[in-house]
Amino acid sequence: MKIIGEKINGTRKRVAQAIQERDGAFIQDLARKQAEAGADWLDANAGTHPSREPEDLIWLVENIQAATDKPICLDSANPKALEVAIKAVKQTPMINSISAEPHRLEGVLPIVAAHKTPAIALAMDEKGIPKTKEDRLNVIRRLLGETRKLGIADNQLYFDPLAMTIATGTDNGLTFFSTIRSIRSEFPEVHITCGLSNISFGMPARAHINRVFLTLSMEAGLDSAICDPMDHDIKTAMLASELLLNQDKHCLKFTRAFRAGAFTKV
């Protein structure tokens, strides 16, 4: 199970004071602190104005390299910025997202097959987000038509199903599930991730419910989620997942965490 950390986001209040006053000593400590946690790699969101986004993306791109190793996932749907962050990387980044809307594919999709990147791919095209697990699954079909055709390999993309809230529809989980377990059938060499504490926006006691999301999720073929690594909830219930899933070969990493301090004695 792979995980993306999700903090370094212009969207969230504090990151996005930081870059507007050039806080690199702050975004350097978040992107230690997520490297530290396990993150395999760091989202980079810079969520400013398009015409300032080249700029404040190379800004985060360079704080966090300067904080550690972990490679960068580039986030933003704006060609120029991911054109000018992609050649301040020192390592292959992530990019996050292509999708089946016009503008991604034709802005998005080139860098994607020119730097051969992985990429997050949504679920959703022009007309939002579909509803039906098989209307998700014909713009994944859409999507794969277009990322074959420029020679990117399956195992490059990152399937993200799109999780809805769970207040507006108490069957947009059930509905998560079964689009996964449908790509993992169909689609075996590909990768899926989400954005894990979507499926809780709007409820009380949220990290309970992303907890319970993540196992299920999992076991619906879930290997990758965009997330807070520094959560030790989701990090225990990550943990406890793979070993009953039989993705952590003779417990290795369960018990090694579990000498580490890793769990709470119950």
Second form
Number of protein chains: 2
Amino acid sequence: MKIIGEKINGTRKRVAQAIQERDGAFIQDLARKQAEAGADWLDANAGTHPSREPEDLIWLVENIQAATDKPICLDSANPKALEVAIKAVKQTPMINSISAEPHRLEGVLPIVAAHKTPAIALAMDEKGIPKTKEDRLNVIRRLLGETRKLGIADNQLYFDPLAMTIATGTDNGLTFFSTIRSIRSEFPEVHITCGLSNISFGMPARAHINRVFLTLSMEAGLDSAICDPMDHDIKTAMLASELLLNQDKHCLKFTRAFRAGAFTKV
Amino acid sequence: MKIIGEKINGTRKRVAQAIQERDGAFIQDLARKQAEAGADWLDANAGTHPSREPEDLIWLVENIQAATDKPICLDSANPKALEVAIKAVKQTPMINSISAEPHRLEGVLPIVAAHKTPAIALAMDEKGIPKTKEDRLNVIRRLLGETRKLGIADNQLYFDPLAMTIATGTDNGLTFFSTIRSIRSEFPEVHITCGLSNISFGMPARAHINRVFLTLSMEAGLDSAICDPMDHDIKTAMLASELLLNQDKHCLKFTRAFRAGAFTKV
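Let me have the form predicted together with another copy of the chain next, following on from the form predicted on its own.
Shown next: the complete complex, the earlier chain at its head.
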């Protein structure tokens, strides 16, 4: 499993404040902690007005890079912000995200193609998130038609099948897992990712739902997640799931994490 | 999911002491607490010498029945103990267990047939637990040959595919889940059960492994478990797994359990 650390996101109040006040120490601390906790990429989302976003995103990139050499996941639908931020990153970034929505196809996809970056690809179009598995697969097929035309390799793409909350349909989990299985089977080279909290929106005891959702998604074929690598519940569920799904050779990752205190709740 | 409460087991030191000292209050308390926590059956295992087992098992049955009206799972391979205990129970008990071992086929299976009880059926024979999925399925096929000859309905049987610890083979989890899927597909009427702790034998942070094991087993088709219904980690994983696997209509069980405090760690 690869982890895209989600904490540096300007839609979170404390991060928005840090961006506004140019509190670099706060961002650097978030970057360092996520890297130490095992993040493979660090998401950077300025969450500000399009006119301010380019300079805010560059500022985030600079502070993240001052703290860690993990690659950055540039989280924006704003081509201007992406273009300038790509010049500021030291390593090839991931881009979050493309989709079959026209403004992302026109504005973001060419940037992914030009810079040969990995990219998160959402299974949605201008009509929103399709209800059925088949309709989501159709969106993914269309998107892959576009990416292949531009010479983007399937394994650069991290498809997010987009979970809907279980609160509005108790089959939403099964639809999601089944969509993952179909993507895995039809497009074996692509990666599959998702956020872990949409599934429990509107429900109580969300952390309990989210970690079981992670396990079941991994069983279906998820190989990356956009999450908080410092979250004890998520991290321990991920380690135990990798262990039981035979993704942890000689149990080494699990036992090393145990010795490093990963299972001790602080 | 159905739960067979495992706590009243004479191989546990404190329970053995209670049996020896005829401490009925201790057993009744264990019975009441497991019933309140959601056990569907209460396992009763005297764990004593065969010569003492019949009277010890009857004593357990009487104390459990003084505390709750949940049915009992008579846990013994001793035909004498089973025969007398069956006379003492008020409701049809479950029997734990039959297997393809000759002494259980000859001693326990006829009791299951005569009393038309549900029974746990272990996927093992006189040579022990088969290593491969196919060999376990062969044992199960042989066992079903015997039970069907005696008029035992497939849906009376709770097959335990018997997990081997992940510590001795990192594919032991996958073999187990795959065995469950094959049983489910080949014999759709039978139930599938298991204990939750063998999988983590010899590993650290066992509770974390056990609860993820429960989730993955449920996904594969497990519909019952032999466990401690008072175990917070197991109970919450079970509730969240039922929710995400569409086994909890309108999320009612989950939200009711939340309101009853099931997710608050005490």
